[in-house]
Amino acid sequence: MTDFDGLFRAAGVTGFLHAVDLDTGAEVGHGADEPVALASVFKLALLVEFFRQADRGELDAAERVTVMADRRTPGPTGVSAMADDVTLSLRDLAYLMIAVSDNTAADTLIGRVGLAAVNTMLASSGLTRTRVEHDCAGLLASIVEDTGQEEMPTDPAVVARLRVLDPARTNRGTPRETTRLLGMIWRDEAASPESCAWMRRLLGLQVWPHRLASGFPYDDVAVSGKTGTLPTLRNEAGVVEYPDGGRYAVAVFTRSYGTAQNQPRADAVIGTAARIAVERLRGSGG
């Protein structure tokens, strides 16, 4: 049996993991039912509810909206980082929300979809321990309130009091419920088959190679996922697909001991732990 505790400890983090074979139900877990702060992994639930509302005709995914420059949610990517007003479709906002974790794109969709609807979807799907309390602007505003500064904090005493790191007071879930949500998308249960195909495509377009994908550096293995990052938090949840048809949902949530923003080992252990879990499910790992 793999010593996941030792693996995570060597990377300077506390980690929680769940991996499941989407066809057989075989699973590997390490703290799989522990509550975790989702950070931007919450955008998975928003993506699902967005496409469910499109399926019901409550919104038009192709509708074009203008995001005003003075109404942006802070963030380093996508519309959040642009200088001018931007006009694009709702589903292209969904693409930016997933591919580059664009906070403004996410909050624009939340304005249309509604957090209450996201939570109703989660509850009706049996994901009773997953809840979205805040949009991105709310998460970032709470950091400013807790620290009294605009910059992301690195002082350990300041970081320790951040509400966004406390699963009881922020967007939360568990590794197991996160892989269940991914399984719903991959099995066409989360929405219509057409919408689930759209979601799988968008998750496959995520640009970050340094976490989950780093564990599977093979040309014939596809990795689709969604990252989440906040001070000391590095997360990713996704699906790994092999050329023989094997497909595995994996969710890894970590919290680092140190507060430095750049911690390559903490990023890389997500891929390492995921690969070990998937290899065990495939019968070739220990």
Given for the second form:
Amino acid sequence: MTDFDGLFRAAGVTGFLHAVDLDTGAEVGHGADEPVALASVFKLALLVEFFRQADRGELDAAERVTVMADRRTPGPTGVSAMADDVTLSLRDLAYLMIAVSDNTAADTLIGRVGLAAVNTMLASSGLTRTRVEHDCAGLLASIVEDTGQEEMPTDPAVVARLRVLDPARTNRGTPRETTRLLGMIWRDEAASPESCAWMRRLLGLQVWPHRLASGFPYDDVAVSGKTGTLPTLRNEAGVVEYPDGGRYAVAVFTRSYGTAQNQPRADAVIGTAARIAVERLRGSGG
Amino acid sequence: MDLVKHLYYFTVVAEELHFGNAAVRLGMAQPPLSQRIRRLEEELDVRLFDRSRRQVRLTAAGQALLPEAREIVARVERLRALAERGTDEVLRVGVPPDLGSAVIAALIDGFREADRGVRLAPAEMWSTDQVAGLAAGTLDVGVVRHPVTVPGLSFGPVLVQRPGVVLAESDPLAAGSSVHPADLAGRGLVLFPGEPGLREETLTECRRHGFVPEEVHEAQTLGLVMAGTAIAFGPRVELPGLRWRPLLGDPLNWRISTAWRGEPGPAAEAFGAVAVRVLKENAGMADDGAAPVRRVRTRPATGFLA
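Moving from the form predicted alone, what structure would you give for the form predicted together with its partner chain?
Once more the chain from above appears, this time first in line as the rest of the complex follows.
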């Protein structure tokens, strides 16, 4: 047995993980059914529902919308960080939401898609323990209410009372349900094959190299994924594809004991744990 | 019928072998005592005393039952005493093992003076185990090193400790009166296990001040330092084979505070106050104001909902 607990502890975090071979169904879990705060990983569910509505003709993914400069959800990337009004298509907003975790892009899509529809899709897919309660603005409002500031806190006493870190009171899921959702996208079950291909492309365009991807530093291995970040919370869920055709959905959710925002080892352990899990599924190592 | 009480009367009469004296000892009149012994004899269906002559004597059956009766009475008394002690409040506290015996003893002594009604159950634990214990409800108060947290914790006043460096006496740096972190290049570093927040912060500060440890060991003791294979940071130590030197410019600020979950009880508050006093007086720690406040410069990859 792999000592995931020891691995996570050495990086200063507690962690839960689920990895599954998308073709054989073989799996590796460590607290795979624990409720976890999704943070930005919730954008995966939004992505799926967005493309399902596009498939049903309820929205036009290529429709151009203007996001006004004064109607922004705070965030460090994408439209959220831009100075002026931006006009772009809904699916390009989806691209920014996945590639750089753009909060304004996500909230604009939620305005079109609706959180209720996202939750209906999750329930009808059997993902009964995954739920999206708030948009990004709602999550930020809860932090501001708990801390009295818009900046992300590092004071341990302040971090300890954040509701956004409590799975019962925020957007939540489990490692296993998160890999199920990824499996649906990779097996063309989440939406039409064209839409699933589009989603896979967007997830492959995610820019962050420090978490899941750091565990697979091989030029011939593809890593697609979506991160999730809040104070003490570092997540990533994605799919790793090997040159021999092996493909594995992995979801890793961690929470650090320390409150510093920059903890490279806490980011990297997501990749290390994922690699150990995948190597076990591939029958080598660990 | 209260059998235990009746057995107790039996043991007293058996000791006195005189109903009048036994009644005086028990603080009751003789007739009800005689009546109760008779009721016990009926209950057990056996004669305990021979009252036929002028003297009271134990029957053979009475002699056989007396040790058992004493045993039962003694056991029930012990049970009551235990139950009474059990209702006393116990405060389960965690303290970092590296604080040292003197500080831990001062904590226990100080608390004993502050709150005599509560029994202190201290355990030496590193911060990660403490916060896990606090979250799980197996610990009432902790003394933790920062930054460390789990949802729902509250913290007492934060104290700051400025560690120096512990070297082997053979280390050339031991010749100087203080050490700059950059001078430590090429050496390994011993850090406490189970202190992930402190570890990250300490390594970051070391790197910033030009010291990248060759290797980082997690250990509870200074054996590796004594052997000359690594250095450690910490409060002044006086041990043969080791030298302690202050770090130039005090680059390290180790923060420590009490921690608890939910509302602290009066005992937890009393312990918190004692802990702050003892850590200041016995462990050379100062109020948090002494440490520079670090402004957080956010980066996209670590920002809100990245």
